[in-house]
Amino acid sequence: MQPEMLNTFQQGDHDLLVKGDSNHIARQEFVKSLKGAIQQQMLPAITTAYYQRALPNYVAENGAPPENYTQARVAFEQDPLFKAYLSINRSSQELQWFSVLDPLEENIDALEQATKNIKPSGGSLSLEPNFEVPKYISSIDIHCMPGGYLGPVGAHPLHAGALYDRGVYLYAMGFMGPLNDDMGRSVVNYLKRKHPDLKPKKILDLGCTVGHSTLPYAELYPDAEVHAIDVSDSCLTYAHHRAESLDMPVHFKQANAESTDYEDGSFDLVVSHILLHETSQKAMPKIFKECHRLLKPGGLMVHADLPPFENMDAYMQLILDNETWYNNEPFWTAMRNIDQIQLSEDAGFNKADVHFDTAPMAIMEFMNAGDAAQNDEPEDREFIAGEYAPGGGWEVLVAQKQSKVA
């Protein structure tokens, strides 16, 4: 269950969470505060510099403003303030992981012991000894995380999962909520609002990492059987024990979302959360086709991520494109240039049954509960550069598989 958010921006404890001693925590809080200062204080100055200095100069030289992130980078890349922003932002990302690595390595034996004291909740874990991890995952330390999703070679089986659990909380500056589950919780809230008749019996979460976004489905659809897959054995091992410690029964399995061994029509709902920008351009069409195959007639596919670049101006594109340039996110920008509506249609969905929408962040709705209670629908939000989830919402691609013709 979600902890009471008396202090929204402190991570909720559970049996597997590694924070360290007071010195470690102080360092981690410094990193979180640094990231907040970059977003809340430095980025507004960067934005001003772009619009008041770089943009007029570019227009004077080219006769028109930048049309996309590539042209915006040309306009801004030599600006000293922009260079400082890029350098400090990258440093904060590296500090984030290092602030968690020391206490993790010091407490890894205690972490393993903790798994032995967790009471089973009915979930399961299935790993494949000879599993082949896609190169687009194994060949890079994604978002500068040491060892990436797989962890360093020879590391403890819980290493990558434990590092990610604490590290991603710092990255999000608390905006994922106490259990880092805001994205999954936001999507479930969205589905209950937009598809109130949806009563899924079986749910599949693709690319679940440590199950942050998976658990809200087990909590808020208590009658459903929840499955979750990932390619990382370390993340899955941690995810299983974490879910059990939180008394959330989920069936975790090592599998590639491009091709699973579940039977056709196994699920009423197939979801993913920030998975697509971690996959290659060759993998995405396969994932969409697999989603269509796995869904029962009338079932829903929902992919939650950040929006396509076509929904943003050139400056906003540039700020997000920095993830590709400076944060080891090679598919971040490429994913936003892919026509996902067409991919869905190519996978077998009817174009009329596919659309983008915004799932408001659950944590924002929680903090604005009094205002939201007065409205049947959350207010529309504009996409704003620099927010963890631009505009306070997650972009969701929703597609419904055609029902069988009677």
The other form holds:
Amino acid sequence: MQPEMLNTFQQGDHDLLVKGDSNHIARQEFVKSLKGAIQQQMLPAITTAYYQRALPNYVAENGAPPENYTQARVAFEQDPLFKAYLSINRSSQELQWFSVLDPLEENIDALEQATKNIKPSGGSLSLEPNFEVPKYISSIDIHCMPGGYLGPVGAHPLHAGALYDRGVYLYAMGFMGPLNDDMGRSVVNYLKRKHPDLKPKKILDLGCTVGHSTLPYAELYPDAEVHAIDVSDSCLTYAHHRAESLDMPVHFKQANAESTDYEDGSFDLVVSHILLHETSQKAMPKIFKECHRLLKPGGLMVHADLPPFENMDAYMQLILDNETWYNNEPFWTAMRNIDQIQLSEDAGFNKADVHFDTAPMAIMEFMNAGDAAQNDEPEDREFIAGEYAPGGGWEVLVAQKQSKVA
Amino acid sequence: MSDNTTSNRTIKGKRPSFFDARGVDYLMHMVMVLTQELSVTRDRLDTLEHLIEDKELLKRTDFDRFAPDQACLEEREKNRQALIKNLFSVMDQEAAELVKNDSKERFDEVIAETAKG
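Moving from the form predicted on its own, what structure would you give for the form predicted together with its partner chain?
Let us now look at the entire complex, which starts with that chain.
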């Protein structure tokens, strides 16, 4: 985004989107503007403070610059500008959810009413009454979203999904597109480019929340049967009605990606989007094994998340590591230190069939239409603190299950 | 138009501390909330100006061309001074204490004496 560009992105409407009056909307617009200013105005100032003030002091005391985020934090944690940045960034996150909560609670009955008038789109919703939610999801409210993915105890079944849908749009400042679907759209674009022969008949999206990334698969692979699972009944309920409102047939089901009850070899394509960093050290290997089990021979596993730390300098790592401590993201940093290639191999994939790549952001390709957006080799990317998706693309781990030996 | 906030805003997960003095943490958040409300008010005024122009009652440039008369000048200045007085009241309190030579010691004495008699 050019510094002089005014961000007037507006979320795409659908029947489930929480509506508000002019003051509700003004509070939400303020949060979107504040988040933009934190990234584009405040973060460059913080970066200057790090390189001009904290780094030389650290080098003077230690004889070498910080090698990782832990050392960078030691170098920077007492800096007054850094403290102000962390504090304002945290408030922006809280105000983001709060600005949606009021109109949501005032209009929740209208949302429920809206679900009754939506025509079926060929999809389905399947919830498990005694479902056991993993501790890594229920222990703290991830992203500081009050009630977390599950919603507050006793809240309306649409509460968490509705809060998440609008809140995420503000968080992304519209850079995920009008339907918050940039990750799914970017991965499909990537697959169509790199795997043009892939004509999936059955697709599974793991940890789908409200289906933001799921719907592009239904739209862009119209011949495929699209399934999506999540642990949150509230998110799934919302996802189902939202998909129907947008006339997309998706089969939503409450299930844990570590262990599902789909049969072996059920899917041609198993994907996840920003799921892995919300799981745990013990869960991740199980999820990889489950992906391998669920894939047909020759099928693809694709996990889109943010890049491992090994590609970044200590300062960039530090800025990202802040999410762990200041945005209730328990697994954010630990996940980036895991060797996912090894994990894939342990799950049964051949090492030669596993690699990291970058799926360029669909919205950036759209905005730069006409430009070649093929610069997607990981080693060519530069990570700049403050970019919504570092490097202008989504990091994808791609693994192909071995075809049956004839 | 919404001015009441009633939601349950509790977040599970300890809120971190940013500054050495906890009060500064509170203050920073309050400044963000106040700025948000200022932004809301400005949007609303902008809506008002647009609506007035749309109804062809006034042009938006009329707002900038408006020259207050003496009575208006006085009223505005009175209101501004009242606002600033409120803003500085916490410092006025300290100045008043200095004038009266009031102190924490006197406060503690009053507490102790009241407890006795």
